[in-house]
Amino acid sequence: MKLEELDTPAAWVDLDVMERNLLRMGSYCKKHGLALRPHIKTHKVPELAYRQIDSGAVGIASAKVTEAEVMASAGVDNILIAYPVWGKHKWRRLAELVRHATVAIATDSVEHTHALAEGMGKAAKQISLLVEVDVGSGRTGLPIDENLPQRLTCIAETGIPVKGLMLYPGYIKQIEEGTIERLSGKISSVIAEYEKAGLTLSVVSGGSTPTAFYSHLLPGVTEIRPGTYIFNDCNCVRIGAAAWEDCALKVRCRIVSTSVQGGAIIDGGSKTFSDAASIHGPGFGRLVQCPEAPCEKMNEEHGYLKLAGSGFSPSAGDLVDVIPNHACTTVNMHHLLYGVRNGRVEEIWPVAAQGKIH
């Protein structure tokens, strides 16, 4: 099947670009002795998780128990759930999950760890914990203060094995002078407090796509969890984490109207791309055929291309490709991804973990 034969809108992946992205990250981690644990929230496809493992990953990270279940059912057996798992329904599912995979869980409170141990019962002995410490994101994680060693000790006393630390520098969108030095200082401080608690430190899990290739400069980090790097997107490019030629994911759309002067409408809106905002740039995606014609607005089913001054004059019925602002939320809108090489569809992947929010 040719790319132009797909019904629109269709999310497709340039296989050559994706494979180059995988090779680059895998080679970097191997060179610097870092374990690679990609976050599968970007693609949600077991086949692509295996591509990442083939390129050097030791396992995967997920946010949700249901995502982890999808990966484990496909045979992926080394999983970090990088999210505090709360609730009796999830604890029951975790107790079943650990029968099929090696599972680590992120925690950031004594209360959570006690509840997890009680909710999972005997199965809690089969998981391990990574204690998340807040290095600046202000989302989850224990604060870095004089009480950190005591909190770490209390978490360990619940009886669930503590393997190490988890860090998420998600607040860093661009690497500027002093950024890595400041982050390094925070990580060194956290490791020192961890050692004060007398715990064995086997893993320091950090990294995001924007910081991934600086991870060898971060003291003590043993593994990284980038996600978006497999595809990249507009926001990755605009913060300097990738180049346009590194963007593997695109959405093929069709121009359905040019009736309104100075614009054109495509058959993909927020239900196709999500309404993820742009970082440091205009619109809701980059039109491959004419980057000067921004997708300036989206309704649920419509994308508005601004043609004025772009020199682009499409006709109704024409096919165009849009690089989304945010690959992760775009993929979660689709049932299928199409792997394309030289204009031909070589692979079709069901997005098996699509909509897995529990």
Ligand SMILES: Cc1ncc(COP(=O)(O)O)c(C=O)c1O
Second form
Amino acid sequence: MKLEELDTPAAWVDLDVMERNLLRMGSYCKKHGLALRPHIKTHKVPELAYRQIDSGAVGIASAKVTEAEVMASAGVDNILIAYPVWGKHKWRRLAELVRHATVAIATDSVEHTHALAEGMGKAAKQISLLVEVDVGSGRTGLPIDENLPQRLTCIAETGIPVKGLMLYPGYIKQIEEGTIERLSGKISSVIAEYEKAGLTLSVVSGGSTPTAFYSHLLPGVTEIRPGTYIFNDCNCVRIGAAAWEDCALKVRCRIVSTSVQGGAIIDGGSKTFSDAASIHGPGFGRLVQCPEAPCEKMNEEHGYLKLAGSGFSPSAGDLVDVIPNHACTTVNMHHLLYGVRNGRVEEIWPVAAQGKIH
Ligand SMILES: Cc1ncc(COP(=O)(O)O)c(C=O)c1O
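Now show me the form predicted in complex with the ligand, since the one above was the form predicted on its own.
Okay, now the whole complex, with that chain kicking things off.
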């Protein structure tokens, strides 16, 4: 089937670009002796997790227990749930999951670790922990202070093996002079506090896409968890983590109306792209056929292209492609992803972990 024969809107992946992205990250990690643990929240597709493993990944990361279940049921092993898993429903599911896969969980409090140990019962012995420390995201993670060694000791006392540390530098949206040095300083002090607790440090799990290629400069980091790198998106380009030609995911849409002067409407709105805002500047994605025509607004079913001054004058019925602001939330709106090479659909992947919010 040809790309132009797909019903619209359709989320499609340029296979040549995706394969280049996978190769680049795999080679970088190999060169620097870093373990690659891609975050699968970007694609949510077991077949793509296997592509990542083929390109050197040691396992995967997920945010949700249910995402981990989808991957494990497809045979993907060595899963880090990089999120503080709370609640009896999830702990029960985890207890079942560890019968089929090797699972590590991120924790960021003594209370959480105790609750997890109790909630999982005997199965808690099957998991291991990475303790998340806040290196600046202000989101989750233990603070770096003099209480850290004591907190780590209390976490270890639950009897669940603590393998090391987890850091999320994803809050860094622009690498400027001093950014990596400041982050390095924080990581060094976390490691120093960890060592005071007398625990074995075998893993320091760091980096997401924005800082991934700087990971070899960060002291002690043993693995990275980039997710978006497989596809990249407008936000990656706008923060300098990728170029437009590295964006593998596009959404093919049809122009459904040009009746209102100065604009055109595509059949993709927030139900197709999510309403993820752009990190820098306005706009809801980049129109491949004419980047000068901004996608300036989205309703649920309508995307508004501003044509005035762009030189672009499509007709109703024409096909266009839009690179989304945020690949992960866009993929989550779709049942299928189409893998395309030279204009032909080579692969169709069900987005098996779409909508897995638990
Ligand atoms: C804990 C954690 N690790 C890794 C990632 C991957 O980030 P990115 O998609 O920017 O590579 C995320 C993304 O939200 C995350 O929350």
